[in-house]
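Form predicted alone, single chain, as structure tokens, below.
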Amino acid sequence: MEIESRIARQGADGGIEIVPTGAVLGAEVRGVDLKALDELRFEGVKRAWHRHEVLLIRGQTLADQDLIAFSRRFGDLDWAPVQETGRRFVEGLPEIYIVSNVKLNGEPIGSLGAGEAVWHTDMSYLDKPPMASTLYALEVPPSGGNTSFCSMYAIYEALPTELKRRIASLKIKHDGTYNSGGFLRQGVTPTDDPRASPGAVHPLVCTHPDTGRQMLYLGRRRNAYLVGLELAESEALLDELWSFVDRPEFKWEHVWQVGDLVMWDNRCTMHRRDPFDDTARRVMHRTQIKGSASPA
């Protein structure tokens, strides 16, 4: 309490400011830059990001560096991870993963292109997929490229109670198969198969290890499995899980500016990304902090 009253005071004097975006997730972050970040407001960013879910901070200029340090303030990084064809990463900081629709001399010079991502956890095909995910917006097209972001917790809560009896206990397979454009991981043999498929198995319903809210721990669509059931009955309940994800009262869509850092719970969050115009251009830097474990 002490923290949060010290940083109120400092808001009120020109600090640190949170604005709720007024759904049920997503706040923005008034009054920091990010490289220049004390110990206090700091403190204020994660608390906010525990209680929200997703930041916006706005009007950054950041160089890889500045997003890797401000990155390794809520643990250690991932690497970025093996997409379709393409660099993956900025040379000589595997920390920092491309998303880009732009060509260099006919090479792509990040993953997943223009076109549509569907709603998915990044990485959670992973035995310990990455706590959260930071996107910074080095280019944005005028027009498409949104990203909209719904929250577990609150898709879980509004469950019916006998829904939530029947997956209490289930664990999911998550697909390592697809990513979320759609594109076939480098490595992998395709399969629309979701029990031969590769993935890891989480807990269907998960605890959230810092807040205590339980929350839905869905991934993505594309060959995912509930595990000991049939398939058709694993269908038929995935089905019905996903029918609730893209309610608008669940979610929140962000238009991006230069500049925009975007911050997300990787556990009791999913993100989906609009598409936009492949002769415009779009370029991010991402980072993944690393989690300790599977969500449980």
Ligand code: OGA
The other form holds:
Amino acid sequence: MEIESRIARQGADGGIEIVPTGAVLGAEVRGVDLKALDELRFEGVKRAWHRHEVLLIRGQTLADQDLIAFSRRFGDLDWAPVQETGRRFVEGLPEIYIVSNVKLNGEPIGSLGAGEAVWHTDMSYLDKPPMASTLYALEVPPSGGNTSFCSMYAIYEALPTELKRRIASLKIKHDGTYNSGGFLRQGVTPTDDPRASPGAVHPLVCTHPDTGRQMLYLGRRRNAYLVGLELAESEALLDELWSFVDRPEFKWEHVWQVGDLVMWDNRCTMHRRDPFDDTARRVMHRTQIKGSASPA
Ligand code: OGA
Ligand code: MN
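With the form predicted alone done, generate the form predicted in complex with N-oxalylglycine in the same format.
Next comes the full complex, and the chain you just saw is listed first.
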């Protein structure tokens, strides 16, 4: 109540500066220190995040504990998936996921290497996928490794009416075999049969629990399967839907600087990463905020 009346006095964004990217999604929040964000400004950040789907906050200096503390203000955190090598990333901090190509004593310190990471949503092979991920840049290569985001609201809205009708009641299996870098997940038997692979089944069209908007929920392409359809039919329909994903009008590309924090809504967006020179270093730390419910 108190917050509401203060917001009414100071403006809906709590006095913080929100600069939309100009693309269909994404905005930069300026003038905030995420280590010292009062309740009013935090509410402003949260509103902007619901509205713009992805937020960029530059110039931060965050230790892992700070990244965790900021993320926790949105909700409980999921533990990171174990590393491709089967190890945990940061001793004592299971919430931190490291994305990096850097090797220490011949062992990668993080996931996804230096290759392309294909379009995906994080951890949608779980029954309750995270609602958000935050990714914080500690080291970035001089070029390459840009991350793009696409709006699954905008993609859904752009589908022809007839296609929307065909997919309205379908369910899709989100594969848990491979990650977006094409690496096999820890403890999984490899298979390329989407009907047999491990994963979670979610509605193909979901309603966002916070905004009430409808969105297409694809997760990732490899090993995806439209439950109950002949495999060939499922593949053809998925290809048709995926042909919308990489169009310029649905995406925003981010060029990283050290100190950038990017937070995406993991329900209504997907992301991908360009490859980069493996002799350069790229180190990013991520948290994932628990979803409150299964996608529906
Ligand atoms: C992730 C991810 C891409 C990148 O952290 O979930 O997909 O740009 N990262 O490192
Ligand atoms: Mn990801």
